[in-house]
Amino acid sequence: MNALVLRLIAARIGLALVSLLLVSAVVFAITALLPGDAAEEKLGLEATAETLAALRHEMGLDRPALLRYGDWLAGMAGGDPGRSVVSGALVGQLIASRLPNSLLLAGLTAAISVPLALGLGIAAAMWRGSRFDRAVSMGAVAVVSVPEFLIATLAVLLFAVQLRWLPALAYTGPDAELAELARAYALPVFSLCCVIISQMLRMTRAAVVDQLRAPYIEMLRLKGASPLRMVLRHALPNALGPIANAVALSLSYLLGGVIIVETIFNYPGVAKLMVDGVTQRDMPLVQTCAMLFCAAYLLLVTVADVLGIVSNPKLRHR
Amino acid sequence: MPASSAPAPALPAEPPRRRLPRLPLPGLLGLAVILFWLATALFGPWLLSPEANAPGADEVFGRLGAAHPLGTDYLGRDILARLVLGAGYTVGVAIVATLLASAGGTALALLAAVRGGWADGTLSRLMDTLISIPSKLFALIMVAAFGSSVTLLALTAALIYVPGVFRIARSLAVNINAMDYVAVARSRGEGELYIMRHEILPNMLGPMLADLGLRFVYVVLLLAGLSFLGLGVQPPEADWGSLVRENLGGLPEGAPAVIVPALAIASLTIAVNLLIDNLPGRGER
């Protein structure tokens, strides 16, 4: 670690915070300013000019947009995003009750897909041009160009309906046994893995292949190093930055994946909460979930960049 | 593999790219599938009998058969008819959105590259902000705020993919903008619009067209995903994503009503990928 690396990392984190602030402005502008206002929606057909004005005043909608944005932002940052319009429950509590479920799903998916994708990617790079490499690459392209819900649907059809190995619904309740838990999570985790593995695999393969083309590998081959040693000891450390970057970026695809997968398997996570919120047009809920997802996304992208900076020896040893 | 194996005699009046490019077999296959779905979307609805979309008296979630070649859906409607009607939404909306995104992104990128300075800075910053909102999430926010309609879906999908187009187009345009012939045009006193349209744009058309194909795949997947969540095309109309959703009840029986539309989406997106990967001039690097 030296001053240059620290400065680059600090700049990257600062940029992420600025992005988050701008994103919050976009989210607020779309959901709270443009489409009429919440008072109109609440009163519906019974709205008269007087009741509308009264309700607007009561809800604070007659204040300048910038002030309202400031309040909203302060509430969001202080962990109190307000109440759900539909159920009246505190949005913070709603999300807190769902967040562990989503994190568990995402964590399981990452724990399985990252080693698998790295292994396959490195193997494909080692035997590049072989039948194995082509099969893996073809599979990755096929999975990427197919909608997530197709994979999930086909998985349910095969494993739950035809073979009857696994249940089609995911949630088992808080005190299920481990075997039951594993069976319940198998299908959602499998579907999510498919979504993110192909991207990670392709980027890993590209990063390792890139290193294997370098002159120092040629030198190693002339010296008679074994292929395994060449890849693991020499190419891999140099490809670590791009690979770490690929992993963090691919994990950010989880965000899109969970929205579909939680809905299909009726899994009580944050993404399902948000989709339900959109259906019922529950704005405070949608806003909070949106900011949560954007923050997670920016976090992963920033981690990817920071890993790229840290793993670059040109920057580290100066 | 040489790009043009046929002898190309020096005939300046006939540039070689005017000839039909030769596609490898997978590329031709992709092209055929794309043309098939395009034709279905354009002419299919005319070939259907008017009552094809009406709830039939036939069995629900029927199998493949003579009366209904692709089976029936959850209301006993003919899946083939639903699929043909849905093609218009899936293919049509995606094409409109992709063209809008590509045109908008390219225009803004040209502006940013030619103007430079604060215009470039502001536009790039704005696009970076939009790109840091995941696509599905952005679509959910838009639908929550404005309600779902076909116009909104097309505009939202276009808006979501403008930043991606902008990034690629800007990096291309900035490079071309530094070329000598652009400097010559500038010193001739040509206007910004002329430089954008006649000097830069023709030289970035190739990569932008390949990008267009990829964006189309993303848009199709995004719209299908939205419809699958029940937030896209609203019933009684249906695109292929909504067909999967409304027939999800037939999944336990393995009804064709669920699988056929899902496979239709997959065939379209894989076909576009095949075509792009096999376009002449790609894959050689």
Second form
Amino acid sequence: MNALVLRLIAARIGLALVSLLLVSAVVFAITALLPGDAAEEKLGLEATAETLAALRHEMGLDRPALLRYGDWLAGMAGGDPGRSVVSGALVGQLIASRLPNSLLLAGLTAAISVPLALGLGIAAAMWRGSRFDRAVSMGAVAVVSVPEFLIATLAVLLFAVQLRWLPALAYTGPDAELAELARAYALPVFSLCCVIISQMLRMTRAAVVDQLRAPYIEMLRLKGASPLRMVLRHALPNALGPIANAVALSLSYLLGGVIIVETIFNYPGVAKLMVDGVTQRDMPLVQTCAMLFCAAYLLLVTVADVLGIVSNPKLRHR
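For comparison with the form predicted in complex with its partner chain, would you give the structure of this protein in the form predicted on its own?
We keep it simple here and write out only the one chain, dropping partners and molecules.
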């Protein structure tokens, strides 16, 4: 990598850090504007103004917003997001207890969606213009147009309510057998895979088709190379950068889908914890969960940008 590539990568990383700082201010401001607070949620509607004021003072909710934001941001930077104002437990511990569940759900989705999307996208590019290509492309466009919550709701109504093949709740204990685990995760993973596969498939197909239209592929075709050899030995290696970029971008969309799917299937992950925190007006918990999702999204987008820079031959050979 030359100096230009390194400068572009450093600029992307710096931009991601600045974006994360701006996102922290937006997250704090939005959560501060939500109606009600933890004191009202804890004491109920019949609490007197004096009792509410005393509890808000005890929780630190009556301090100026800038001071609370500064303390919260310093704690986040130091790895201490504070305590839940509802339960009093450390926010880090609450998230750590749910994070493995969310990572398992995301990992299963990625393990299924990435190979399937890459295989379908490469096959559609190899036989572009065929019935297979048109069917796959039309199916991808149709599926990506449907939001995750609708896919998840229809899946529950069909497979859990009508056919009774799969459970509507998506969690099993740590001692569950493999078959029970597969049945429990089938619906949420299916709901997430639908959109992820569709997005990744379309971007993969576009990257491979772009290489197949290059002059060197036409030269190979004139020399009598087989379509499989042209794709696997020549086009695919040159398309690895755009494909990796497509994978990173598609997985970034997984973060938004996880929030919806965990809520619909009552899955005990970080997203469900954040939704519960919003209901209880537990702002330190909501802010930390939101920052965790935003940081993961920015990380994936930055990785996609860096891969796009590194894979660009015009930049590498300057």
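Here the rigid core means the biggest group of C-alpha atoms that line up within 1.5 Å when the two forms are laid on top of each other. Positions refer to the first chain, counted from 1. Since the structure is predicted, the reported quantities are computational estimates derived from the model, not experimental observations.
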After superposition on the rigid core, does the Cα atom of D71 shift by at least 2 Å between these two forms?
yes
Does A296 shift between these two forms by 2 angstroms or more at the C-alpha, the core having been superposed?
no
Displacement in Å of the C-alpha of L15 between these two forms, rigid core kept as reference:
3.1
